[in-house]
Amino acid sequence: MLNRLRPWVRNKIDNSLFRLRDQDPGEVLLTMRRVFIVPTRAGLSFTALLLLMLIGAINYNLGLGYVLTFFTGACAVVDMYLTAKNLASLRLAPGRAAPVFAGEAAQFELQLNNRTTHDRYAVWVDFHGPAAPRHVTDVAAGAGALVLLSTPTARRGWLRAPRVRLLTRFPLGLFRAWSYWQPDLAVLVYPYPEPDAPPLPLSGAASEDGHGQVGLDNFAGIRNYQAGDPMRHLAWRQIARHDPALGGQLVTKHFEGGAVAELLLDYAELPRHLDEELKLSRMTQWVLEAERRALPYTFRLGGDALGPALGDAHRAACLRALALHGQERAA
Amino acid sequence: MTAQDQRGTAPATAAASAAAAAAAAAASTPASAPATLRARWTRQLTRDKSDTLLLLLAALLVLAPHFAHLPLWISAAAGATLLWRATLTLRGKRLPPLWLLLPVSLLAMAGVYHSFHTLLGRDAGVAMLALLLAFKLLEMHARRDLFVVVFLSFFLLLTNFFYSQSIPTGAEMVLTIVVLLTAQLTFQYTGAVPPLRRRLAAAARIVAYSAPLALLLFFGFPRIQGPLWGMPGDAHSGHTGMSDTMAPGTMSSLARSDEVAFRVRFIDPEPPQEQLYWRGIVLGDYDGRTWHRIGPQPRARGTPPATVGITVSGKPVRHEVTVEPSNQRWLFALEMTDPGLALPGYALRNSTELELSTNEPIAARLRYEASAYPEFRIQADADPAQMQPWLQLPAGFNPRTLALARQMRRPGAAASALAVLQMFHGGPYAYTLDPPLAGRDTVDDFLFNSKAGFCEHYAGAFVVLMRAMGVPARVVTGYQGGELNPVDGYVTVRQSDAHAWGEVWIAGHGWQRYDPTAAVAPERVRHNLARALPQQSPFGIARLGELINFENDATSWLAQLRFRINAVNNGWNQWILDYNPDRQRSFLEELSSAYANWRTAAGALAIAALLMLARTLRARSGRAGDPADAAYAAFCRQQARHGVVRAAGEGPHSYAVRLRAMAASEEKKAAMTQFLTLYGALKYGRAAPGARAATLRALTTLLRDTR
């Protein structure tokens, strides 16, 4: 019973006390209500010191001792206010987040804006977790600061930015103020590219009109080597000739494009016994490989048919389809 | 976004930030020669170094006042340690290892023990703390150590008040707090560090902000009368004050001290100066040189304790006395003070000689209220046989005085006393602070040879003469007079007002005060000691003496200045140093009687309402031009409270899109959409003048639903 109650209580506390929201849309203003504050260990020691000073002042009847004790005590209270104020009224806005492959660290760009007239110093920002925050930044008055936070990724699909914790101990370090922020930001995680994937199914697929094999056999001449050309397409004979007209450079055999357009990456063609994720992983690797080799390819996954085409937009569309395969399209 | 601070991927390295700070410092200084030097100096110091030097400065500020009372070697050791630390910092060397620090600090501890013969006393404790702070500066590795140093400094700052609580000490305290906070603040920066001037200003601002709360706490925090436990023996020392014996020279040594004995504020009109006799100790036992008290008379078992018949008449003079700590038990009360007075923290003792004393030495400033009756009679109808102890004279001393007494004797005690006073008044007797040294027969020497003396000589000789004439007499020591400060109305009684006079018992009239000094130097009683003493000419120049002493003239600007300084000092003492539970109670009562009424409450309410109004007006100002804009601003504020803030450049349309994503009821969302559509149409569309008013009304109505 108690065990079932605990998450409920925790949830209630999170919702009401810490104002944890599923999502803070758009730019968020950190109101004082969202800033929480507790004394640090130094702050607790300071309290003990104040007590000691008060006892000393009482015992020895030191009028100035009282003044000192109350002054330093009041300074601590002012520090509490200033610490909270160092965080409050900051405006938080989500920035960009570039897609990554599973296993890579996802990078979230977060924008801290300070439209007030006082500078903010030493604001620590990190994803909410047990560890101490790793990133610290100053936000000058009327300016903004960009923080790049990274989090590891494991699964393909949309990854929402974890809850962000902002923390500050400025100015005196006696108090720790913090605030939570759930940025309205998600990153697309592509499947992990299979490291030792089989070569591109260049010859395995039939052309649409069913006329025999297609491949790269339709030799159309040679051209200068470009980075990314496969090794086995190098025109060794020509290279060996050291043709001065060609500047003695590496040359690559050029094949007629018509056949290359027939490169088909079809999910359905993959062996059925393979795991779904492995298949997606292999497709990912093939997309990357095709892009690397500049081979226009057609992409088929479920109902989607993309291409044939080549380039960043095509690649992104294919990878996106792979990442979201079997998942809801919306974030 | 004007400037984007592209930091945050990794904590900025200290070197980089220090370089930035140095560059900023270099950029901000003008290109004059000293400024360039300073810039170079700043650039050479890395952030760590300058932070540490600032901390060292703070520690030095804390330690410096202690150097005045610490043994020389401790001051030297602490100073040398700070210097060592500064050198290490500037040269960028490593801190000394623990195996070196440990023996050195143990050695220092042994040294403290050697100097103070204890490690537990107050002074020894302060010395240990001072050394601890100095050595701790050499052993700083983590951020925690910084806090330890700062906190230790705060405590050491407090211990300084054992030795001085003057106004300059208070000012120095505020300065030290600012520097300490600056040091603490400086270590909190993680990125760019503002120049020192701005950091000092930030710390000063913290102190200034804290002042109202500190004042409130100071006056309102429930006070407890210390001490909480028995204090070490050296807790209070070094006070001068009246001793309970009197020998030639006792009073004149006191008279050289300008130290304040007590201050008095008269609630009723102040009696004339020559009636201000502050009765202290009554001396009756004379051994030929020194006067002692006659202790309590041993009485037979069963007899009731001796009663002292006092009759008082006239109106009492109420006054408030603030006694400076004397570390003695004697109270000096205006004659004749009603012994039924309340002493906060002490029990009052009252002797048969009408001396007042406390059960404990007065270790702290003590304030009490008393009332005195200027007209009084003591033991008027006592049995003359009881007066035997007040007639004793040592045998074999002062033969010429005894002979003189026989010769001067008149019928009636009062006539005899008057005869002696006339002799002093008419004879060639001088009043001086530096009487010649007397031989074995002190009274003989004074009366017949030197004929010059201070009050103790006159009072002593007077009482000896009276006793020799068979009249019970005794010496009373205390203070006489006091200086009225016209600025705050306090009468200050200093050690230099110490005085001794005589009391003579006359059957039917009781003990009567006779002051032989008044017969010799009436100025002493009517004004003060400085007036009564013959003016000396410094360096033999008479005019210079006038110049130096013209502060005796109460109208001179120097005297005015002195009065003002005294008034400030007294205010400091009364309100800061001696704000005790008693004072707090009366102060708070005064406050509540003055302000706890409906008028104050109404005033406070009005002020609060005005502030609220001003705030609301300020929030609305600038948007008040167009009612549609005002409604829109209200709407945006409303939604901002729910967490969706309109960005600065965001139009109603894109804001509406974001608002739709907000978690809210469908009705509210519909109202919001309708509001924004209406607003857009009103603001950017073409509306008929008549429809405009209706739309505005609709907007206002919708605002209720979008809440």
Given for the second form:
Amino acid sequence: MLNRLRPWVRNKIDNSLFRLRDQDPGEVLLTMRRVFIVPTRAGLSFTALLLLMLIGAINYNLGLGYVLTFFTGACAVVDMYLTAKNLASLRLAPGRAAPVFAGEAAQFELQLNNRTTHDRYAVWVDFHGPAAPRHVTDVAAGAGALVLLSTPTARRGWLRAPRVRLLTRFPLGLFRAWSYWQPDLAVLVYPYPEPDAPPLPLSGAASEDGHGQVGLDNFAGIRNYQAGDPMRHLAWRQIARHDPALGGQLVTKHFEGGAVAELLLDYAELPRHLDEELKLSRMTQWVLEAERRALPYTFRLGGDALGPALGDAHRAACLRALALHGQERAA
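The form predicted in complex with the partner chain done, now the form predicted on its own:
FYI, this one's just the chain on its own, none of its partners or other molecules.
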């Protein structure tokens, strides 16, 4: 029961006492006012030991006991300052966040810059949560460090980076210093592609085999293999006649004809009884399939009409429209 109550109490304290701004735009400097520090279990035990040493020195009137007690206490005070200083004056900046599909882990790049003359050791970084941070890094003086944090995704649209917690116990582990940072960073989550989506709505467009519903499929000859050619088009008889030792190479069959119309991916043409998210997932799968088969396609979704085109830019624009359909276009 205590183990379940402890994370809840910790979250309540964090949200009430250490509430920061909703978002920190651009680069952020960790000042001392943003660094919190408390003793660890080892620190509490060390404090109890100091009290016992002080009581013993008073009871037996030991001069050396006083010296040892106050010297050890001074070392603890120095450790408290160094622990807080290990985080203070660090500069935090958001990095990149590549789009992902729903269900995949979104990865956020975070930069830790140290423009001081002191090295920073054992800085733990992770998204805020009940568990302890999982990523540790050192930041050399006058240098920077890149940390890659990941979080699961469940739905399409913009996913804002969770609040980040930085923690350190360096150098002696008697104190734990930590700070929070809300990076100005978001990742675009595309709809999850439908696993068993129907075939592409081909109406006169060429298929992967070079066959079309309009016109004839004409065998045009043999040519050298090119990256992306279907395996079923490999001319195995000609390949078997070529000796690799004599410079033989892969060859593939070439077809002409059949491509007399453009591929149209229209959201309005999908069956009306389908769920909206299922429709978006199917359109996502069709976009990926058209790109894989190198079929130029026109994309229509609501007021968005893109193409006909093909390539990374066209693919990204279509997937972005699917991810933000019915949502705000800004993060």
